[in-house]
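Okay, so here's just one chain, in structure tokens, the form predicted on its own.
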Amino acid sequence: MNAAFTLTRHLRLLLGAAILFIAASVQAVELAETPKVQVDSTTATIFWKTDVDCGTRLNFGTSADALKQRRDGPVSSTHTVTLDSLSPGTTYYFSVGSARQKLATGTFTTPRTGSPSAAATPSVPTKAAPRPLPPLPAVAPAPPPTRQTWGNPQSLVDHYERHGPDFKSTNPDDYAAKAWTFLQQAKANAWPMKLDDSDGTLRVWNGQSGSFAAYDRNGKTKTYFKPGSPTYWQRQPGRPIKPSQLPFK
């Protein structure tokens, strides 16, 4: 009799421990990420995460007090449930969790068919592409004679021999004419300019073609070439100015 009583008592203790263990395991499930909803006029997909694997269950309905419809999913820590055949323009309530435990509640509203809210979701605005530099004028005015555009005639041949090929110049006068035209284009298109107040030198840059030129205080060319270095312009001295601030016409 005593042995039977002792056995029964041990079984009760073991059963009680098992129940406590199961209850503790159930209560151990917690949300790792609150529910998120993607919705259109007739479907909705609900996502949520738990800290451990558990069953997937979602109850839903059009009343917070009557979540009579149910969807179940696999055991996982990442849960996804998709609802279809929903009514447009309707508010739905839902709860998420497992078969044993409700973890969170939420709500969403489907947009009305044909209404502005039901239109395709606007795409995220993309960053505007950099505005291209204006193209070179198709027709440029005829340049003045070289003696009126090049500051130091004795240096022209040397500059032409070193830099003329950069601009496919055919002779020193053609090279000088292109340098003068570059300044006219810079003024017309507001290309970057720097004025060196120490000696009146004007420096001009065109990033599209990678061309650089320098002019004296009277607007006559000192040099014209393509540096080939993307940082060359940034290293040039002078204060930035606009064409309207030029010391000459």
Second form
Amino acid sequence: MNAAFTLTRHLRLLLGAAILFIAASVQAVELAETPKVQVDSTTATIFWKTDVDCGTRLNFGTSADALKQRRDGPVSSTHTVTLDSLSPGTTYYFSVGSARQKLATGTFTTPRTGSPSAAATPSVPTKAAPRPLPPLPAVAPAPPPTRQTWGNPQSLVDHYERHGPDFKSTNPDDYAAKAWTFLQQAKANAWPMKLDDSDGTLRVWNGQSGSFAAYDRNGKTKTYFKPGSPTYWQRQPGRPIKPSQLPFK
Amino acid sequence: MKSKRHSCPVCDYPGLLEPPRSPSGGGSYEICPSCGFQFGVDDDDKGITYTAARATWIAKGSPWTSKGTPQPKDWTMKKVDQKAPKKKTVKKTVKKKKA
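Please give the other form, namely the form predicted in complex with its partner chain, since only the form predicted on its own has been shown so far.
Starting with the chain above, the whole complex follows.
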């Protein structure tokens, strides 16, 4: 009786392990687009795409065998990491992937001050033909006046006093401008968004910074803050929506 | 034409611009200019109940909290206290705790 019970138990464990192994194999992440780098003398932005959603991790350094610095980002199939405070005229080596898996490596060289941008050289071939990414604007557009971006002007000072310190905002207009910029970045980088069809509220999340914002049906800001609860975003209602599907520009 | 206003479930201020909750259950993110409760943040993020927020606000003397929205002349602390059905609930709770 005991032997039969033990055998059954072992069979269950083996079956569980097999299911886990198959699940892990099925969910193996592959690169859908090789890393692209836009670089100037002190900053570099690295983009890549994966065939399924996964975490974002980039390791980099000035030696190929010592990628000591790390940047992590949100779970997504479109990954963007920006590195700043780089040294001009320096070659950097990087690897991209997730916490579990390295998908590609590459290098880029920051131009010396005043010289044109350098190109990146990803060193791992990929299964998918690379598609060109839209170029980043050389200079970020200036935010429109606050009256065009904030939903209820009378409420702005109250939101600023409460949430402005989350973003080191210096005044209500600065806070409103940062909330507008957050939406532009969310659209450009395909950050998680949910549209609440019941009242038209758009909710936007950036897991890397832990920032959340809500906008009305016209794209004007309702609030912008950093929730303290780690499950806040998961509990927010709405259906996932892509930037191209938004009801406003 | 004035748009429809909504009452604050914390302090009963009748001038909220949106319902505190959408039909989906999401918060409006509006900060009540009277008691300062932010729907979808104070409750969903900080876990503060309406009852607790009301008790706290009354304990502070029911101040008008907004710096951007002026206080209506007909909205005073006295009026709040007169029409405060939830205040009785708070008192009962306190009595129970004492007992």
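Positions refer to the first chain, counted from 1. Here, rigid core means the biggest group of C-alpha atoms that superpose within 1.5 Å across both forms. This is a predicted model, so every value here is computed, not measured.
Enquirer: Would you say L195 moves between the two forms, meaning its CA shifts by 2 Å or more once the core is fitted?
Expert: The answer is no; the displacement is under 2 Å.
Enquirer: Classify T170 as shifted (yes) or not shifted (no) between the two forms, where shifted means its C-alpha moves by 2 Å or more with the rigid core superposed.
Expert: Not so; T170 is displaced by less than 2 Å.
Enquirer: Verify the C-alpha shift of D158 between the two forms: is it 2 Å or more after superposing the core?
Expert: No.
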